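The chain below stands alone, shown as structure tokens; this is the form predicted on its own.
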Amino acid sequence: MKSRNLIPYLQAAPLAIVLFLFLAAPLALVLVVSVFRNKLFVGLVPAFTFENYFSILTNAVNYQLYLSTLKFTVIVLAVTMVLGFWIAYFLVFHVRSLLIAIGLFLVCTVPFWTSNIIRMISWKPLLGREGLVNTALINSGVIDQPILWLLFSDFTVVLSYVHLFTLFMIVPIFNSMARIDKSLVEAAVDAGASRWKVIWNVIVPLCKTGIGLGSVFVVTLVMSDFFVVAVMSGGLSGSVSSGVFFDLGILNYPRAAANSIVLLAIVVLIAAGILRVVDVRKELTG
């Protein structure tokens, strides 16, 4: 009986070891470093102090970085949620052939066949001062001068995030919608419900777990990114992750670690709020 009781623990042991070595231990190390001191010409000094957290919470620049990160997160989440829902809706309810639906779904993965760097660089000849968009608008007489905010601006950052992360919203929503019994939709139509009422009262509630899971993906990806903001804003915008990257560049490891812990806490709170609204476990285990 004792050996049988140990079987579940032995089965879970490999995963527990992996999570400890690659998740719990690194996080614990970051937490420990966040309470160290960083002295000029000395470097990292082991100590127990909250001055790094105090510096973060009282620094106006850090407030701007957090507000900028939240702004990008909210905008990108809203845009990807709308795009992801309607693309998934089209693939599930309007494409009759399963083969065509799979083919169109694979088309959504085409951007992932190249690296993020190439995808970011590809926007420059398209949106630049002398790019294809400005050239076409000027030649057609729509504008007289190039539109400067198309590149190296918050608009470009949001556009790049949407380009990168919309698929992470499409996949879980598509998975949820594909499980909806079509007879429920037909019953709602027979009862006199309009198309919008069917979408709002039937489809949205039944795929909210996919929406919640996609929201968790997008939020964590946007709030942890620094590359897109650094490249596509031209240095005019920032984020918490870019601030962490800057601190690492000047070897201020304690402040970088403290910023990472605060950012992690915010992401966890947002994810917990999403999980309180929807039961994502149904999507993962269903």
The other form holds:
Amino acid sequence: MKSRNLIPYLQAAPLAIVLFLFLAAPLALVLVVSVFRNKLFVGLVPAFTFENYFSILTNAVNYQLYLSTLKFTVIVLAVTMVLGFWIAYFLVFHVRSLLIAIGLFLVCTVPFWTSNIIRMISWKPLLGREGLVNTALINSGVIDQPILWLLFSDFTVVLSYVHLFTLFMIVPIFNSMARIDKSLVEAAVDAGASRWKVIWNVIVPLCKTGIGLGSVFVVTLVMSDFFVVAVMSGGLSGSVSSGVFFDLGILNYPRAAANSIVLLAIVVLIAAGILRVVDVRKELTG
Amino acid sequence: MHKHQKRPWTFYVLATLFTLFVIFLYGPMISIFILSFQGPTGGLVFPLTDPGFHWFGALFGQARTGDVGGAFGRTLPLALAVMVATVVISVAAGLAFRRRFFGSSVLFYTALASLIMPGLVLSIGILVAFQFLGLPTRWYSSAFGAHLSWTLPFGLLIMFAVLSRLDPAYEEAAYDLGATRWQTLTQVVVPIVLPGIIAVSLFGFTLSYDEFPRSWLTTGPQNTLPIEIYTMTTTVTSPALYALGTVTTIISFLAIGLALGSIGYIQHRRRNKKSF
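I have the form predicted on its own already, so could you send the form predicted together with the partner chain?
Below: every chain and molecule of the assembly, starting with the one above.
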């Protein structure tokens, strides 16, 4: 009888070991290294100093990076939330055949399983100075000079984020919406609620969890991104993670580590704030 | 019952929105597929001149584009290994989580934390950990672990969803008929949750195959494909880049097609069996 009680531990052990070796321990080391000193040509020097954090907090460029990341996060969150909600709503409440709804849902999710870098690069032949969009606009006489901000600008960065991350909003919202009992909607309609009242007072509150989970994903993805912002802004914009990336490039591991800890703290605070309102475990099993 | 009802006007608005979104999602991808067939003198943008397979040949032929062949030779085995490990570990952990055990909440939330951990931060941590232990970073060791920390939470969440719908009566029936624990697992539980296992495989394979931030500092001297592609975006200014994009995307689509196709096939067969 005793050995049966050990079984869950044996089953969970591989997961626990991997998460310890490749998540918890590395994270602890990042924390340790963040108080080390960096010495030119020597590298890491064990120490206990807060100068890396001090250097981050007193650097005006860093505040700009944080501000720019915050700006992208807010814009992308708003766009993906609106898009994600209405697409999920369409699939759940407007497509009558379940099989077609699942098919269309998969059409939205397939790009998730393909390369983000390739999807990002594929905007280049469309948006460049001689790209398809500019060529089409010039040929049709709408403009006579190519629009330069289509590629390598904040616009391109937001476009790429929305392109890459909207499905992280669609999937959890679709998941909560699909579980809404249709008779609730019918009851609200019978009681005289208008379409908008039903959406706002019945459907939105019932997919709060989905919206919350989607927001956690989008916020984390945007905040931890460094390559979309590097490639698609043409080096004109940066993010917190590109600060980390830059520090790694000049082999300043302690400051990269300190920067990572600050970034992680902010991400965790935002995620915890959102998750306070929603019960993830219930959403998954319930 | 509401088959004959007139569709509300919002249907048409949202159907248009959905169509535009799908074009937005796939349009750029399609444009680089087309441009990868650019002729030898063709540029990075339309029009397509003298189309052919020139850049696909250039991809594996010239040294100029880097070690694409070698990168494929590392990325595919890595993705397959990550896939197998993800399935085994997630299924085992999924079974464990059906009961509350000491530390189950901590483990569950650690796995979720892995999902929101910035890949670059994890990359730094694993690099420093390997340096600390005096081990070299390699695609088959450090990158393998880095990828697992990304694929396992997805695997675990899928197994959570699948196993929570599994009726324990099936297992109890198997025990009552004298099956051992192992027989019950392999002949009752696994066949029932097979579609879920295929989904976990799909996540394990494709997420590893395309992973960039977690690979950045962990692959060591020999690059995997996403890093090779990232390097190419700054050094290669020919349609060879598009050809590479097309090839990797075709591989992803094959994996997706195989997984979704077999899930669909299993569900179809089950529906047909239930009908008599």
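Numbering follows the first chain given and starts at 1. Superpose the two forms; the largest set of C-alphas matching within 1.5 Å is the rigid core. Everything numeric in this text was worked out from a predicted model, so none of it was measured.
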Please check if Ile17 moves between the two forms, taking a CA shift of 2 Å or more relative to the superposed core as movement. yes
